[in-house]
Amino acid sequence: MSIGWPMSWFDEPRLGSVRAAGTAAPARAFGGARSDVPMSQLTTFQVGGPARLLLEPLDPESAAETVRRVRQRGLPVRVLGNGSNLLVSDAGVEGAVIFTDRMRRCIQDEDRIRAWAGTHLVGLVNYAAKVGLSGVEGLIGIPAQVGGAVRMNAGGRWGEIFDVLESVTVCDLETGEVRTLTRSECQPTYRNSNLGNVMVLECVLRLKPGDRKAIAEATKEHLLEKNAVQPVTEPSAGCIFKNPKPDSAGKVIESCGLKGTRIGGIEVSPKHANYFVNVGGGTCDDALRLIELVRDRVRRERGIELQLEVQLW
């Protein structure tokens, strides 16, 4: 089924504030509208069904007008970014799904980084290492979005992002009200912003002036290291499960003999338990089942009860 949506939603991106809920639109497009889309194609897990409605717009102001024009509509809406650290079932996504991958800009302001939604945290890594700032090293090999990073405090043993967030702007995605937080107004945990049911606009990063060169060295070895013990060719959402401190998930999972398990086309990675990867033709339901399986041995033979990082849609 598709729903019916203007499809020449499609303008130049460029650089502004973003617009307050209540005032008056520009009589300018938005960006695209397409429907039915395999999400498939549009996750690093390569499995899900098909989004009825997928909005792609190019800026933080359009998207935020795109929010409030969906729920004018009535309908239910998700955002997607990198399309890392998701799960999308076998049947689809109803409703509207906003695509920020459009929304790339990072801007510079002496130690500070503007980084849109949909700005990919290599580029980011890489952009600030040209600039000579450093905080950002150690976010390189997260396989995510600038807003899915935030959204879900990404980071790992060198630090999370929050750690180097000055501000962060968001669009609520009930109300479409547009407002901007601050590092201390926020309250951030373990994989989880704590930001409630909105949607990532951008966000301002603080960092340190530092020597270019040793920044981009700090940067390959972290990216290196990562690289040695993460099965990062293959399709994979990244990590499965929430570490249950102070054991690590990949650890727990590999001590119950489970490297190397496979549901269907899904199958916990021999290099690294804590990932799943998607061997050819896997599904969400493949995936699912893999998850009560690891789940049920590591509750009965470690007492552990894992938590899942991943998001279910």
Ligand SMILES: Cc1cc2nc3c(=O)[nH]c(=O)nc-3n(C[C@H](O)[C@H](O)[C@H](O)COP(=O)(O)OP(=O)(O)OC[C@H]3O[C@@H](n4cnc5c(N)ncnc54)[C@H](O)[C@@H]3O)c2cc1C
Given for the second form:
Amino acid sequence: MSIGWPMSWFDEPRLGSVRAAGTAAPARAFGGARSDVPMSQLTTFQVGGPARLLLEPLDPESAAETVRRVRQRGLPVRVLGNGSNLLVSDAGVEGAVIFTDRMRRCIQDEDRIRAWAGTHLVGLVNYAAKVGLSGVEGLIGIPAQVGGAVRMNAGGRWGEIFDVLESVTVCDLETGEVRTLTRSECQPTYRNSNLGNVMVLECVLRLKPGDRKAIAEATKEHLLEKNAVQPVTEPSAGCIFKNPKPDSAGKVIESCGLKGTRIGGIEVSPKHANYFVNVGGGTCDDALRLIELVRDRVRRERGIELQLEVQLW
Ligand SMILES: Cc1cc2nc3c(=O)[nH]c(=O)nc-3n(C[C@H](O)[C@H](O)[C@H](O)COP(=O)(O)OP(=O)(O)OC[C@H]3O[C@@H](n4cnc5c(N)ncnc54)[C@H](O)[C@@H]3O)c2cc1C
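Please give the other form, namely the form predicted together with the named molecule, since only the form predicted alone has been shown so far.
Now the full complex is given, and it begins with the chain already shown.
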């Protein structure tokens, strides 16, 4: 499929007037553009057709410039992080996908860490431990990038990323405007930042100085706990449904006898019923049909209406 303009437009070595802070020198090169990239290769569920145009900025400034250029051309735009909470259509994704994977950086300033959107949580947690800052240990084992984790307000039994977030810098996906919001200007809820139609460019986390050894031990404990109960080695999209509090979606689905139920290549995990795993060749269509089957059974047997946590593209 033709994307309507030369790919070289996105391959310019520099985007617009982006400059490294405080210097006259050009900023880092733009990461580049690719066309027709299978989303099954970029999502942990290993499902999804091609992204027509995949753009990979290298830093927050060039990411914002990329948004503006895409919007000037009237293309729809989506943002992709680690692809760990996504179920992508077998038909693929029209428009542009901005992939943050190459925007990785953590910068410490006393008890704060500024993290770019593409920083993987494992890198952030390890960095915080190295500089002796505590507060993000519970994020270990969540396969996510900082931008996706903020967008989804990722968390677990220990809390959520917004618990330690001081500010977040976003780019409006309609206007390209960049603004920084303090924590008190945000209204995050369970697995939703409620930030609207924006790209998270970077955030500042406020942590507490701590003993490096104790931080490392707490991190290890969180990881062991998580690995014991979740199918972390199989292709999945994390939790399919939000927990219908005070119940857990996994327990509710399990109580309906649905563990191991399979449609095509997608199965309700025998280890944790709120995870669907791709046992080989699973499609988005298989997953959608399994979602409907599970919802229907839970509605009939338990009177509970399960809401999706996984994001549908
Ligand atoms: C094995 C496994 C275990 C998991 N465990 C947990 C857990 O314990 N706790 C938990 O909360 N989640 C968990 N998840 C789900 C997933 O890791 C989180 O939802 C995570 O926050 C998704 O981040 P991501 O970078 O992969 O985002 P993606 O999956 O790439 O995207 C998810 C959504 O965020 C948007 N997005 C991504 N990056 C940005 C950005 N920079 N700006 C704006 N929007 C953006 C996307 O457009 C999409 O709507 C798990 C998933 C798996 C596969």
